[in-house]
Structures are given as structure tokens and as C-alpha cells.
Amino acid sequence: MTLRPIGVFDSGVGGLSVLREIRQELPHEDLLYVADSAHAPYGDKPLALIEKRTLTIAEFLLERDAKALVIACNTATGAAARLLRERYQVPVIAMEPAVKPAVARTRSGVVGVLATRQTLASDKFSALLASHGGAEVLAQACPGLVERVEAGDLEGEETRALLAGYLEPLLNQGADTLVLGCTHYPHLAPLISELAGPAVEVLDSGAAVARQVRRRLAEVGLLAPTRGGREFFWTSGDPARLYPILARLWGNNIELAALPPD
């Protein structure tokens, strides 16, 4: 039935960057999104942890009758987006760093990538790399970036501090391109425009996500009359601490719901 909801989910308020762009894409679906916030971030935490949190929230999401799961965390894509696919039937559309149109788009011939650990260390990144010559890429881990998104900061000193720190190698080799591997990144885009400066291009995969799940569902004739979509969010954290960060990135009249125990 066309009315089932997409199933989107990250370990926090991160993927409400590619969230957005999939409310624009597609504004008449109907949107399920889980904040793991419980186990935020994944960027640092053991393999084995973050596939069985993909799969509980994939399980959640699948009994609500989702159409199609959006994995709106880079880590979590490079983790675990084989083993969804091969679990599932629907469509599960996953996160890859905007390496291709940075490549493609860079003067200087040195582009930046923003990212986890975790995303960084994974058999799928090094794969997009070898898939993409033309430029030299920069690759560079930001640890604490998205516990300062989780936090709201996203312009206090701290963040500014720790951005700050990690733009400096890559701006001093010369990147004039810079791609946001992780989806909290994009909320802190204006900061790092500000401190990039204004000749450095600053790229994310969200818009290309949307469209993805749009040609996806469309494909196998799953995409939602005309009608009004709407928005229900859970989390595995406390949606009272949570609440206050979900309404500033996303807007006010949300529901937020405790995500039920393992």
C-alpha cells in the first residue's frame, strides 16, 4: 500500500539533515525517524554494536509497516547497510560522502572529507576512494563534533574550537572543496563556511539521498498519493532531554516517543 510510511533513522538528530531533504523530496510521505540517542555516537563504538542497534531499529521501524529504510548515518551505512539488504526485502537506501561531485568540482585538485572513525576506517570508504581518482582527498576524523550537535551547540566556543582545529590541516594542504561524511555535519554547515572561509565549497549527499528514495520507491510503484505527509520521531535516549534539540533543528509540534526497550 502506497500510505506505508519511510522508515529513516541515525544515532541522533543527525540525519535530520537528509530527514529535511526527504520531506522536500517526497512532501507527501509519511516519516518515521528513530534517534538512537541512547547510544550516540556510533562513530567511535565497536562494529559489532552498531549492527545489532541497526537492526533492532530496523526491526522497530519494518513492524510499523515501513515501505523503505533510509540509513541516515554514514557510520551506520558503512557498518551495516550489506546486512539490511540482505535481510530485507524493501528498500534500504544508505549514506556515501559526496566524494564524486567534490572530485568533480574542486580547483585546487584537493578536496576535504569530514567524517567518524569509524566512516573513515570502513572497507566502504576506502572503496568510494578507489572508485575516485582526479584529486588528492584529505581525509580527516572529528571526534566530539557530534556530541556538540547532540548537545545544540552549534556555535559556542567549543564547537567553534574543535572545527576550527580540524579545518586548519585541510585548508593549509590547499582543499578547496569540503564533504560533510557524517549527516550531524550539515547543521554545523554555516560555522564551517564561516571558518572555511569563502572561496571553500562545502558539500553533503543529503539532497542526493532524497532523490534516491524518491527513483527507489518509484520504481516498485510505492509512492504516496497527494496528501499531507507527517512526522512522528522516537528515541532510545530521554525524549524530554532530547525534545529541546529536535524542535530547534527540526521545528516545534513534534512527537517524540520513548523508543520501546530492547
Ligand code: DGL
The other form holds:
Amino acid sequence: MTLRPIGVFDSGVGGLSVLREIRQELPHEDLLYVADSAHAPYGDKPLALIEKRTLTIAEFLLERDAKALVIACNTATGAAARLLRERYQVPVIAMEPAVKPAVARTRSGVVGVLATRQTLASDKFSALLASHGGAEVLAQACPGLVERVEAGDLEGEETRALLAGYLEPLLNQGADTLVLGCTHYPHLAPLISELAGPAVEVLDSGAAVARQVRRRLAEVGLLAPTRGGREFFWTSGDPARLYPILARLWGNNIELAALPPD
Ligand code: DGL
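If the structure you just shared is the form predicted alone, then what does the corresponding form predicted in complex with the named molecule look like?
Below, the chain from earlier opens the complete complex, with every other chain and molecule after it.
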């Protein structure tokens, strides 16, 4: 029996879309969440910086006795998942865009993947594409979209225009299945569905990752007993600035603190 928490992190509020699924899958776990808001977005940053930030945050979570680390960020996964797995003993669970289920589900044979530039340029993404033939997979980088989500603009004119521009080429080429390959984008799922229309299916991998967290913890005998179930949040940015969007995406009565400077 253990009350050790699970550590989850992202460049900002994107990983809350994964945290939500983990909370649903594992209601009794204590969850620690770090939003690296001072360094968001990761998508256009050099790899070395993402690696360094990922290690700093992992250390912070492990100091708080995290029994597993969840990289709730596709960009950080591509940049640093292997590094974390080499360095730490605890289970490290990372993201993978839902290309496999999308290829299985498409009827038109065309799948669109929305992600950051860094994710699309990563070796991990190339390997993922190479392992799933059987459909045409179109990759669309979406610079600027993470910033809209971080600003709390989930349906305003600017976000709408940006998204419409990114969806248009995919839809024009016949994509009927869209993969949200960045954890910020599920926060925009209602708008994406509205713009793409009812014939287009929108997939993300949050629920699959949450199931994977359960499996990995069960394997090592570290699932929580039937008590606990709290969340604690930290940000490397200004807590007062993050609070409103965090409250909107997660709910009220949030324990949010500033990440200690490194
Ligand atoms: N939410 C992240 C992802 O899944 C990071 C995006 C960013 O910071 O650019 O890729």
C-alpha cells in the first residue's frame, strides 16, 4: 500500500487534458502537476532546452516522492522520454499521437495529424509513421495554437482563424480522421469538431495514456489504496496569471504554487 503521488508535467495547461483522463481512470491517486509556463511553448524551442527543463521538472517531482512520471506533452516526449527512462528507476509514461487507431478507423484512407513543429520533426514521430502503413498520413504543424490555449482563448476569433487555416489543407485532401498530437489541442476539441464538421472524427491519446499509467503501476504493485485522490499544481510562471485558465480547465479550489527557481 502506498500513498506516493504520480508526477505529471507539460509546458503549460496542455497536460491537463491528460491529467483529466488519469483522474478518471485512477480516482484515488494523488496527482502532482507541473506547468512549465515560463518556458511555454516548447514546440519551437531547441531540443537542448526542452531536455534541460524536463530533467529539472522530473527531479522536482521525484523529490516529492513521485512513484511514476507522466510526460503529458508530445513535444517533451520526443525530446526527452528516452533520457528520463535511462536516468530514473520509476515508470516513465509518455505520449504517442493516436496514429495507430486513426489508421484503423479512417474510411477515406486519409488521416491528418495536428502537432507542434518539434513533435513532427522528431525521430519518434518518423518511426511512428513508418510503423503504420495502410493510410495516407498528413502532418500539419500548428504554430501559435498552444499560445492561444495558454491565453485561455478556446473559441475566440483569433483561435478560430488559426485553426481554420490549419484544418483547411487536411480537409481539402480528404482527411476524415484528425489526430490531436499535442496535449493542448484536446482543449480545442469542441471547436475543431465544429470547424471540421460531423463527418470527421477527432482522436487524442489521453485516455490510452491513463490506462497505461494504471497498467504500469499495477505491474510494479504501486496502485494507490482506496483513499487519497488530491491534486497539487505548480507553475514556473506567475501563479496569479495561470490561476484563471487552470480554474476554467480543472475547476475551483486549486492548490497552485510557484515552482522554486532552479
Ligand atoms: N502540450 C505540448 C505537446 O503536447 C507542448 C506544446 C508546446 O509547448 O509547444 O506537444
